[in-house]
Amino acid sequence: MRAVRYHEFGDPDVLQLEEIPRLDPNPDEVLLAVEAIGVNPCDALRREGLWGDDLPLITGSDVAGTVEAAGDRVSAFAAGDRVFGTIPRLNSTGGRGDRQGACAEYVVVREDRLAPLPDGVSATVGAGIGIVGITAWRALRRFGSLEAGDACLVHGGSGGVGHVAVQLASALGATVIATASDERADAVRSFGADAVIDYDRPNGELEAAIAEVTDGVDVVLDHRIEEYVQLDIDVSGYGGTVVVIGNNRDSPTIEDLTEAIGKDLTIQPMDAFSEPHIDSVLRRLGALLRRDRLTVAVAETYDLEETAAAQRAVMNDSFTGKLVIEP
C-alpha cells in the first residue's frame, strides 16, 4: 500500500511518499480503507519531533473510511461499516501513537478510536471532524460546561477548532462571540456566531465590543493565550472558565491575578489526546452531525502525494476550516 513516513524529524521535506506492507488488526482493531485524511497543526507539530516518537512513523491523525475488516475481539464495527475517527494514543496510556499515522491507503485503528460515519456525511467531513471536534468538546463541555444561557467567547472562529467550536456553542444554546479577520466575518456568522468581532482591534477595543454583547462571558476558548490571557480574564464573568488550547510554546504572564482571583477564575490548558472517552464523544459529534447541526468547511483537499504541501499550508497559510487528504 502506499502510505506516507518520516525517517528523521523536520520539515515537511522529510515526508515520503512509499510503499509498505499492510497491516493486519490486531484483536481490538479494525483495518480501514481510507477515503480522506484530516489534516491538523499536530501532524506538524509531531513531525518536528515534540514528542519525540519512534521512527519511522506514518504521519496523520484523523481518518474516515469503510472497514475491510475487524479484530476478533471488535464488537462495534463490522466489514462494510463506514466510519470516522482519530487515530493517536490517549495520553493515558504513556504514548501518543498507534502502530502508524493515518496517510496510506489502509489503516489499523483500535476499536475505540472510531464512530459511525452517518448516511449523507462524506468521509471528507467524516476525516475533518475528529481532532478539531474533541477538542471544541472538551473545552465547552467537559472543562467549560457550556449550557443553555451562557455566553461563549472562541478566538480563531474560522479556523479549524474554532468554526467547530462556534457551531457547538450555537447548538448548545449559548450566546456566541467569535474573533475573526473582517474577510470571514459573513462565514463565522453562517456557523453560528451571534457576534463577530475583527480580532486585528487592540485588546481594549475588543473588550468594549464584548462588553456589547454581554457583561461576563461563561467559557472562553483561546488558542493564542500570551496575546490574549489578560483580555480572556477582564472579559470573563464570576466563576467562568478559559480553556487554553494549542501554542505549545506559549509563555503567557499574568501581571496582577486580583481580577482573576475576585472572579474565581480558571485557566485549564487541555489536550484533545488526554480525552479517555474519544469514541463516546465522537458519537455525539456523529448524532450532530447526522442532525445537520453541525459540518467541516473544507477549505482545500490535497492528493496522498501532496501531503507536505498540505501540511505547509495547515501551518502557515490563512483559511477557513479545515484542510483534507484524499488518497
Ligand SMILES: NC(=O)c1ccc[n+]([C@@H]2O[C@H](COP(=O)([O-])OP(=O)(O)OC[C@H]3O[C@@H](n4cnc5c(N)ncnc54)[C@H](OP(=O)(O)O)[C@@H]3O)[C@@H](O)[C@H]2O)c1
Second form
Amino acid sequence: MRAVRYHEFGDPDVLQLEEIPRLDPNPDEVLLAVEAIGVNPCDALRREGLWGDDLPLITGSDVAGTVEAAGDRVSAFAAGDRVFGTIPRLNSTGGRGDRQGACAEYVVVREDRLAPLPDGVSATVGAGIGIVGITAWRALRRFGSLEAGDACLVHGGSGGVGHVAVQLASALGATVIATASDERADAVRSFGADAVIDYDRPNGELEAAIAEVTDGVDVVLDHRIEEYVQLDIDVSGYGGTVVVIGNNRDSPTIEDLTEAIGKDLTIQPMDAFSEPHIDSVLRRLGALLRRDRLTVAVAETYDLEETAAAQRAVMNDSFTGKLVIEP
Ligand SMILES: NC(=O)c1ccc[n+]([C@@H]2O[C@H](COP(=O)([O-])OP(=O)(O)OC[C@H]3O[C@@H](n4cnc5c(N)ncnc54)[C@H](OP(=O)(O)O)[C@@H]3O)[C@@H](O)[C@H]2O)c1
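For comparison with the form predicted on its own, kindly provide the form predicted in complex with the ligand.
Let us now look at the entire complex, which starts with that chain.
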C-alpha cells in the first residue's frame, strides 16, 4: 500500500510517499480502507519530534474509511462498516510510537478510537471532525460544563477547533462570542456565533467588545494562552473556567492574579488525546453530524502526494475550518 512516512524528524520535506506492506489488525483493531485523513497542527508538531516517537512513522491522526477486516475481539464493527475516528499518540502498541498513522491507503485502528460514520455524512467531514471535535467537546462539556444560557468565548472561531467549538456551544444553547479576523467574521457567524470580534483589536478593545455582550464569560476556550490569559481572567464571570488547549510556544504570564482569585476561576489545560472515552465522544459528535447540528467546513482537499503541502498549510496558512487529504 502507499503510505506517507518519515524516517527522521524535521520540516515537511522529511515526508516520503512509500510503498509498504499492509498491517494485519490486532484482535482489538480494525483494518480500514482509508477514504479521508484530517490534517491537524499536532501532525506537524509530532513530525518535528515533539513527542520523540519511534521512527519510521506514518504521519496523520484523524481518519475516515470503510472497515476491510476486523480483529477477533472487535464487537462494534464488521467488514463494510463506514467509520471515523482518530489515532492518538497512545495506540495499540501501548507506547509512544504508534503502529502507524493515518496517511495511507489502509490503516489499523483500535475499535475504541472509532465511531460509525452516519448515513449522509461524507468521509471528508468524518475525517475532519476527529481531534478538533474531541477537543471542543472535552473543553466545553467535560471541563467547562457549558450549559444553556451560559456565555462562551472561543478564541480563533474560524479555525479547526474554533469552528467546531462555536457550533457546539451554540447547539448547547450558550451565548457564543468568538474572535476571528474580519475576513472570516461572516463564516464564524454562520457557525452560530452571536458576536464575532476582530482578534487584531488591542486587548482593551477586545475586552470592551466582549463586555457589550456579557458581564461574565462562563467558559473560555483559548489556544493562544500567552496572548490572552489576562484578558480571559478579566472577562470571566465568577466561577468561570478558562480551558487552555495551546500556546504559541511561550509560557503565559498572569499580570494580575487577584481578579482570578476573587472570581474562583479555574484555569484548565487539557489534551484531546487524554480523553479516556474517545469512542463515546465520537459517537456524540456523530449524532450531531447526523442531525445537521454540526458540520465541518472543508477549506481545501489534498492528494496523498500533497501531504507535505497540507502540513505546511495547516501551520502557516489562514483558512476557515479544516484541511483534508483524500488518498
Ligand atoms: N490541547 C489539545 O488537545 C489541542 C487539540 C487540538 C488543537 N490544539 C492546538 O490548538 C491550536 C489550534 O488548532 P486548530 O486545529 O484549530 O488550528 P487552526 O485550524 O490553524 O486554527 C487556528 C486559528 O487561530 C486563529 N488565530 C490566528 N491568530 C490569532 C490571534 N492572534 N488570536 C486569535 N486567534 C488567532 C486563526 O485565524 P486566521 O486564519 O485568521 O489566522 C485560526 O482560526 C493549535 O495550536 C493546536 O496545536 C490543541
